[in-house]
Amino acid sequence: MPRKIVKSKYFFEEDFIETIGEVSTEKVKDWGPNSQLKVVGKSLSRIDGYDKVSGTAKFSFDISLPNMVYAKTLRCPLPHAKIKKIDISEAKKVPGVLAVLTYENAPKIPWYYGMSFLFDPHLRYEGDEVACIAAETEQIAVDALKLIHVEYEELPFVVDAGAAMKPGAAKVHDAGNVVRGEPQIYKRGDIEKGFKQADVVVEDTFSTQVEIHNPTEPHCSVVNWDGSRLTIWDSTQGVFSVRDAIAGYLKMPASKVRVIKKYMGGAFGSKLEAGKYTVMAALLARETGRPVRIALDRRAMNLAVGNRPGSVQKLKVGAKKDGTLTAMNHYSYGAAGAYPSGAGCSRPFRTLYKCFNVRSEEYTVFINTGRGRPFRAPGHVQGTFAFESIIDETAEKIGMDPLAFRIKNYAEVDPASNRPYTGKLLRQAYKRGAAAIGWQDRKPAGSGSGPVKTGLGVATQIWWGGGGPPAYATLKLNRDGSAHVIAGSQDLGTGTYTFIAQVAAEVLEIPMEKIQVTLGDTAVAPYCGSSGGSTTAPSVSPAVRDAAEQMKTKLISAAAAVLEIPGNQLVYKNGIISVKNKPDKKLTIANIVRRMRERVLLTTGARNANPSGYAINTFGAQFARVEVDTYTGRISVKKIVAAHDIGRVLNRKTLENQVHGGILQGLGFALIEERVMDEFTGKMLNANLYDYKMPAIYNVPEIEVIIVSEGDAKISNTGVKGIGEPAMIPTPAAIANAVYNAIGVRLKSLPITPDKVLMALQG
């Protein structure tokens, strides 16, 4: 199909990104609502399911190369220090040790926006990299690390964002502890005037904890040099972003770096960027002349590769007696860690409901801990908890049902830009979700009898997840009628392999068993973006469909030439092309490819540009039913209803997998998970999977998934928007609101643990 180069903008994790890419000029017709699709939308098992359950799937952690050596990293034991002296002589004498890297002998590679180096004698958090050893075995490397003698100059530290903002606080960086030196401020309308118009004004303060990603598969890389070419097997969410970053760090052409990632054991945003460990492994592999494997242990996973920043949020909301919001103000601060990252959380506050007078002021603060990274809806989970809690408070203050209050302030257009949405079905989500949870039976807060009280809560979510170009997919059609789809995307365990096969099978009308999918290899695949921000399916599925539609057109054209009949006289059905009214005169795909004397037919599809002048968002409402034991403070989540508007569903089974995972992760954030820091030593006290508590199977509630949408025709030829982030965003807020409804006391600090419940009840 004819192509053109366009500029496009879409939201990815923490910010809007602007891209320039090639798109088709001929628009593929959307499948449309109520389309009778044969494969897309069905509840089908994963095509890679057997590999995973049988143990034959190769994760990056499993890669083993001949003559491979192992690398381990020495990390700073202090929250803030400078290296006065480092002695590696004893470590180098250990039999089996092949190379040692420190700041004294490693290249001075700038890192974190030039605020540090790959190895830096100024160490700003417990876990900062001090040295890296390559050895014949991992145990030899671990033992040799103990023989590196380091003399540290201990420096003042601060591990709390509020304390870091106070005058006289220890400085993480010389320029001060506020990132960029100033807050991020947003405003529209006149909030002072808006508060004067309000009949009620509600003010409250909420806080959320630091959460650690802790995916099952740790961060790891296996690297190998072949002359001047570097191959990296990496557990990453973005093979092309890692390729380009590593090439930049090593000052070599990106064309000489190949990154491979077939399967992944979780990421949640922590693997969206290249890690120091990968560069270290590449340097050690070049020095030793052998492949190097480096894998982080669980302590390093908790300290050094990211977290969801905590937050303190002071909210003020004004409303009239009829429920109309008149003004809203949001003040917050959160910790970036020792190096720049995002800690803002006001976007839901600014965009979820109709309000003409809004202001937010956000501070991102340096502290002496590991750096924050995107974590499944960065900012939105924290922000939605606080905002949806005060929305409930305001509704109660004016004597209005919380759900009715939300509907009263329903935004028909994007409040921040005044642009219409490509689609919004949140009202339907409210209606169907409320019916499923039994909202009509909700009782006044704290009114239940007996020690175990039941409560219902609701919360709303808004996210982007519309994806965008550039994203490409190549389709190869073989002589035997089978197909091979190749794309530079990644499957994070979310079902990307499967939905790609479904889209191709839907268009070509051939069995999914005849479709092979290759992902995650920069050497063979056309470019796709990183997998984050719920953008994978919305970006990649339209490119796959474009490639498949081109292939169908090519087959019909070829059949017309073979049969010497105009193309408009032919019918394509079930992978067979026949003449209208003459069904016996037909050709299979295999017949056509052979008659063309081709071994492979090839097409490359592209994701279309996003429509201009529209806001692209997902919406949803989640309802929670909880039981609270007022004797023990224990909270049991009994049921979650998740009702969402996320465009077209590509696979119902994998969609429900995503929703279940997001809800369980949200439940963990609401009730269980928390990084615990010792303010006196600056150390993390629970940097392992035993002490860092996460939800287990016994925590899983009944979950009902309701999708109220059938496709967003304005955004792409598949009409897909992402569900990864939306599945988690409203869960903590819905649970918190349900707990309040049960006991009549609001918990404003996450996680809501039994001791907090008991203290609140006694207070």
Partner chain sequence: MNEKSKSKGISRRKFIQGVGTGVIGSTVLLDTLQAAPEKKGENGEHAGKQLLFLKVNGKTVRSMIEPRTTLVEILRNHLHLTGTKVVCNHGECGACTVLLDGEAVYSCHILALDAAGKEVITVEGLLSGEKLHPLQQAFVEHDGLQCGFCTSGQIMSARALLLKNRHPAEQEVVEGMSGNICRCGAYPKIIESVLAAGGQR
Contents of the next structure:
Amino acid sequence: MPRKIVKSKYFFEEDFIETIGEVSTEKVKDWGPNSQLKVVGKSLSRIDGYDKVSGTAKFSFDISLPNMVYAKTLRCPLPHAKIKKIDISEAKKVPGVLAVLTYENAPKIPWYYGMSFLFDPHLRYEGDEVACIAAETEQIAVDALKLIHVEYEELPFVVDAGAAMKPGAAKVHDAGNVVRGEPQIYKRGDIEKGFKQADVVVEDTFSTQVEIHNPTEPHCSVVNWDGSRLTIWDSTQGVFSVRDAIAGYLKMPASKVRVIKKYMGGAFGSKLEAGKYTVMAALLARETGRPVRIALDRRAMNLAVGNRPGSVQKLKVGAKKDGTLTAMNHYSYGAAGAYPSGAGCSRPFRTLYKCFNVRSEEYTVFINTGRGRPFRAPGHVQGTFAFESIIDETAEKIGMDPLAFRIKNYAEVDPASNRPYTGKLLRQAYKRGAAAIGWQDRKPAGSGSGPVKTGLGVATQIWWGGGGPPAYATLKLNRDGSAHVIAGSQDLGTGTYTFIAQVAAEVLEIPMEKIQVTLGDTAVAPYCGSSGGSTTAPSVSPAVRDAAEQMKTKLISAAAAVLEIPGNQLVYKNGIISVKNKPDKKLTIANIVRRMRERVLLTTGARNANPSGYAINTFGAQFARVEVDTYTGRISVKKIVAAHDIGRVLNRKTLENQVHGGILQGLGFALIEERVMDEFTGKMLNANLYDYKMPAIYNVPEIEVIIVSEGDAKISNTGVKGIGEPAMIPTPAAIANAVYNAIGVRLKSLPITPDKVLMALQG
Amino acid sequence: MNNFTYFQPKTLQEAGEMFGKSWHETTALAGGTDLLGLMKDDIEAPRNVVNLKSLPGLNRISYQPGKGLKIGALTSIAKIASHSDINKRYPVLAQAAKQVASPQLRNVGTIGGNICQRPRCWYFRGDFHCLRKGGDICYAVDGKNKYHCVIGGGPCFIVHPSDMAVALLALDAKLTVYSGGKNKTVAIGDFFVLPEKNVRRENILLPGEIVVDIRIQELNNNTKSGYVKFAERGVWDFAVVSVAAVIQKNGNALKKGRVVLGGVAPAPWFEKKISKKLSGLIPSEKNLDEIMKTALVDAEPLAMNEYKLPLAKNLMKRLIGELTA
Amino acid sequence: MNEKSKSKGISRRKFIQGVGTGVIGSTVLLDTLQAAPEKKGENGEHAGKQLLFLKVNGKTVRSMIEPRTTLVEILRNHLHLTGTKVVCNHGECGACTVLLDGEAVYSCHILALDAAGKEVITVEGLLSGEKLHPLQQAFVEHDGLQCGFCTSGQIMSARALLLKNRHPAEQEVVEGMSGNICRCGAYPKIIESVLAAGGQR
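I would like to compare: after the form predicted on its own, may I see the structure of the form predicted in complex with the partner chain?
Next comes the full complex, this chain leading.
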């Protein structure tokens, strides 16, 4: 099959990745609209539904091996400290305690880009790892943790990004608190010239809070050694990424490490890399000679495995009276936490609208809290909130309808690169979304009467989500004509298992029930990237189609040999190959496989390279209708219309579910979720699921999902773009704009809690 | 959670004798929904746990027309929420019960446990040795105090978390408390204590004393009652501010009423001024606005909770307006 | 209320070498926790154990346990009924919801001894052999889940609701399901699933 090795570029979570990979160069027929397809695009129930509703699905959290022991981690109670003395003798005496690791006895494994170690006596945040105990039961381990006596030297700390940037702030690292020592600066054109051309200039400052991922399944691993081979059941978004990292940490060949993840209890970006806990479990398993299970408790989940960094964003926008944007400036800072991660949020600002004079300056700073990790559209959710708020402010100042203002500045090509898009149907999204929410009935801000006021708002999303190579899928046929697809990808609850079966069923024209899909096992699957960046479906579905198309070709060749009739006289339909005009002369897949003695059964498909010279993006608009009770400050989101261009829909049912999820998480970010730090002690106050409030079923608005796209044929043989992140990006901004429209007062700090609304209304 | 010895007494006397002089040694388990959280967080680590559910007959509700209502202390919140006489005669209590926590917690949590629950202050629940835990500072004073009290605080600034207590105080309920071999009656207004009196406990119970039942007088037919709760998440959340009101009408005017606030003080807060001004009031929007000016005048909000004042006034106004409409 | 699960077949179980496959037989005698010798220490960490009798999915369970053992620990660690999940371990999320004498409770937030003598139904207990309960089937058909980790709890809350109210309206579903957090935000389809299950009756 045609393959070659090329350079290909795509966007993953926080930045562009350029890879050299073997890709498919097979040109297959575009599928056309979903209406012409039999399986793809349909609302099918997910194929792992049975396992999940019956309680039989074994998540990594549920794995139990014979003779398994349990590990628990002692975490630093202080934001910044050095261990002066650690005494584990009493803990070791507890019956049932098998091993205790600390910085004194554990191997010095470098961590965080060499800035620290697996166990480091210098602790830089509340929740930093101090010791790890393996015991016969989880309870014994927890009891024994309390008997480890640690003497800390308390060090000065800072837990607020703004405070960390001030001269004289406590230093998280000796080199200073600004990550890389300088801001990230982007510019095009000349903003000073641009602002001079403007008729109006709007300046404002916005802030967003730190959000915690809090997936339901905790980060956890079960590890087992077989001599020199290590098997890990991990709750991860990337089995290959964990395999490679663990092999590196333990200095062993990647081929000896097997990482398995069958089901995943949520991640949202927090499970993209190997965790310390997995390495600790591996070390403890080696020491005890027994399998080890380690799972973080909810407090640790809030402290130590990631967050969406907060942001302070100062924006300045200039526009002409006719609505033309002339210049835009963005200054922002946010905190990485105690170790490097990205807190930038200016990408939507740089790429959403046509504007020739643009500058951004972003600071990421260290503070003494847990490290940030990518969180569902990192940077974009917070950046879009601020940017789409000031876009509304600017529209109001020049007296334009906010939607008309957006369309006036519609980017026909990528403003950053001047490249054309593979596809952009944002205009259609605006149009259909506006009709669905009743935009024409939008009233001037704060014009309603009575204590409960209604408002409408809109915001736009741009995301990458086009995926790219490398991603492979292996297809095997069995003697009975059933098929098995194996890929190194993961299903996070997004429906990966199901769409893979759908794509294979579409091409091979066999029932879904005959297809088995295996994911998340490095020992048996060909490589796929981590599941993040809304890249899974756009990367993996083309590889599956490629494998299935190859298989179909092979089957036709095999049938030609069996029937001794040239392949071009054969017809493939519904998994049966028959001779043109002689329908009774036919072979089923099972017939062929049996005749071939299973020698034809294997193909491996690959994702094609992305087309060069194009920008690949998702687009969409969300419209919100809210009610604000001015007596209480309560914001009730009544309806969200989500209109998106995300290429081809693979499964309408699971797609809707993803959109709902993005909106609900966006609603939580807009209205209630927030990490609360006590600045005097440097400790988190709400590291639990009561005080850290996530949306409940009560908070669900009516949601209407409109997909304006079919397939984006320029991208791949399936034309799919991602939806997971795009669905969250515009929600907070749309809600904030609707709140302004309702009460006539703009809330610039997320989350917009009732106290802020009430105080704003008091003036 | 530390391990403990578990007891299931068969009589009140047996139960009472299981307690020593200190709360640290022995704790009573009613529904356990609050106690388990406290024990898991090592805020309480009793050596003995006495499960009161083994005591017979304490989970009954009885209503006798003319005499009133009696609720056993171990009655589940769910049972109160769905009880037909309570819904009919004491809507304030049923409405409060329906808004407690979540269905699962209402099934397990009891009314006795609910009024005895410990505060939700995140410093008290967290890893802070605060006043209420025997330390020497209240971290909330200069800390994150958005959810803390605006009145009645000092030196500790918790709010009382119970919904039921707010409704019971509006109904002027009486508690039967078992104490040293006999029962005594305690007015609910005397049950809760402010931190200035005892910074370690939220009520007057001594170790070995057990709330046995709660009694509420019969309300006359002109009485309206209701409960509104404002919580950030809307459901499954403790009140930021709540209001219970029991109001007796007399033609167009009001005869008398009791208005109680939750979420504003370390104990359910009887709004004396507003309650007094209801007598003879014509409940127009203007009149309600006028009397609200006198509400919470002694309040001293902390840096982050001033919003509770307009919130409390607006909720009182809305509830009284609805009950008297 | 009695949802006795018949002895389930092996075929459907996701087989991992050595993973316990649950309870087969009518009475199960469980070992006490290993390596926790009974000793009354100064801090009471290893105070005496007590005997627990419990009925789980129609089978009687008898075990010596530490009084601090929670119900979910019995279900997951002793009976290997891992359909019931632990997320917050604090009665704050609902993932551990089971039926106790027909009513929904958080199994992470109730002492096992407090459930003594009662009947527990877990998500596995809704199955009839391999066959899904209509409520479970509704969650599949209406996609009332994403990652699936909170799903068992959602289904058990829905079961409790439907036992009390066979045809709940949407607002009643929202109220009845308000004690279960779904971080994926599958709520709209959870509501649809429960409404559909109510309509089937």
